[in-house]
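Shown next as structure tokens: one chain only, the form predicted alone.
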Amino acid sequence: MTTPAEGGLQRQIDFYVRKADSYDRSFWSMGQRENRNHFKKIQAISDALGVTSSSTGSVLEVGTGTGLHAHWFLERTSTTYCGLDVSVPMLAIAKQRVAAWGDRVRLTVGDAQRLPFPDGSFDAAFCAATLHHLQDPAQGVREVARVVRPGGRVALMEPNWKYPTVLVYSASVREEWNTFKINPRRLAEWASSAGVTDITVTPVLYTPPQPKRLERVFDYVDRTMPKVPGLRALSITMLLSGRRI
């Protein structure tokens, strides 16, 4: 007999099996997911982890998907990258995307709520738009923190349902409904309970990735909005960063 939790996990797996081939091209990404906003988000994650172009060490991504983040880290840093995902088809695409980096990258199939790594295995770990797909996102946060060495950095990025397009998408796709259960306060509580300290939760991005001719305007808006009380809460995503105790 399948439990509700097992049924929910299988529904998420099936969802990403169906989406794998089209995941990097969608209406919601305004074409290709590999766009300005994607790079802004991963840069924010990299900054939160303290990873620079000269960084070495090891980075884990929980929910690596098709490997866009993996490609970014491998191309721009000297870190070793480990990516985990529950979807075999998504990881197959990621494997092709990062094949050039050989021994610097490891991809594995696994459950974000039961990571197959010993405590303190990585110098840093992150997930992006992964927690709201879990039956128990707090457990997912505990696992991300557990596999980071003491003093290592943790970053958790999630979509913000207060942003209009995120609201519409999250309401219309069953596998996205848990987005409504996540907010900055709850993220911080989960991280603190998982042994993460020096916690900050910041808004990331307010503008669409297109059209390119408006990028300077978009950059100005993205810099300005976090300074405006009330409006700062309407970002596309939110990013928690902290340090493992």
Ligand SMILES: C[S@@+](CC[C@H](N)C(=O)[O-])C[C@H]1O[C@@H](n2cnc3c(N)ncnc32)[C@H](O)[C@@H]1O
Second form
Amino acid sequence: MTTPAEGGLQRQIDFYVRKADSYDRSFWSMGQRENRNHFKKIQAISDALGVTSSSTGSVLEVGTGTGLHAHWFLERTSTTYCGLDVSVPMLAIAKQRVAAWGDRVRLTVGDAQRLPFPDGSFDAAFCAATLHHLQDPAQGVREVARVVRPGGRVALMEPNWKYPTVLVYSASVREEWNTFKINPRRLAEWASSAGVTDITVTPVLYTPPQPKRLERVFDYVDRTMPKVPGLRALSITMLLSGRRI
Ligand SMILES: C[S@@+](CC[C@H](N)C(=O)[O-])C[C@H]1O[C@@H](n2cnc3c(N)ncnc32)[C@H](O)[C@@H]1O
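For the form predicted together with the named molecule instead of the form predicted alone, what are the coordinates?
Let's see the whole complex now, leading with the same chain.
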């Protein structure tokens, strides 16, 4: 007999079996996920974690996917990277992507809601576009916080359903429905009760990744929108940044 939670987890596993091969070329990322928006998002996460090019230490990503963030961290910093994901085919792509980094990288199959790591195992941990795939996103936040050492940094990035394309996608794909459960206030509450302090939640990105010729305009819009009351809430993603107590 399968519990509703197990059924939900299996649904997500099946979803990413279907998506893995085309994930990095999806329609929603305009055919190529390794684009301007990806770099802006991972730079924002890295800043939230306080990681710079000279940083060492250990970073965990919960919900590694195809390893784009792994690649970014390994190429641009001196940290080690540990990635966990419930999807074997997604991790298989990540494994190929980061094969060159040998011992600096570890990839593990597991459930974000029951991380197979002792308390305080990592200097920093983050989760990007993964909490809304969990049956219990608050439990995912508790787990991310639990495995970070006291004083270590936590970053949680999630899509914002108020952005038009996120709204359409989240409404039309059942595996994305939990996106509607997540908003800046709730994310902050979950993090706070998981033992995270110094919490800020900021909007990240308002513009599409292409066309490239409009990049300067897009950059201007991305810098300006957070200053406009009312419109600032319409970002593509939200980013929580905090420190483990
Ligand atoms: C939208 S993708 C994001 C991947 C990556 N963070 C990125 O932004 O490129 C969501 C990922 O969460 C993973 N996932 C879903 N449910 C999970 C769970 N319970 N535990 C761990 N990973 C999970 C999926 O397999 C998928 O790789």
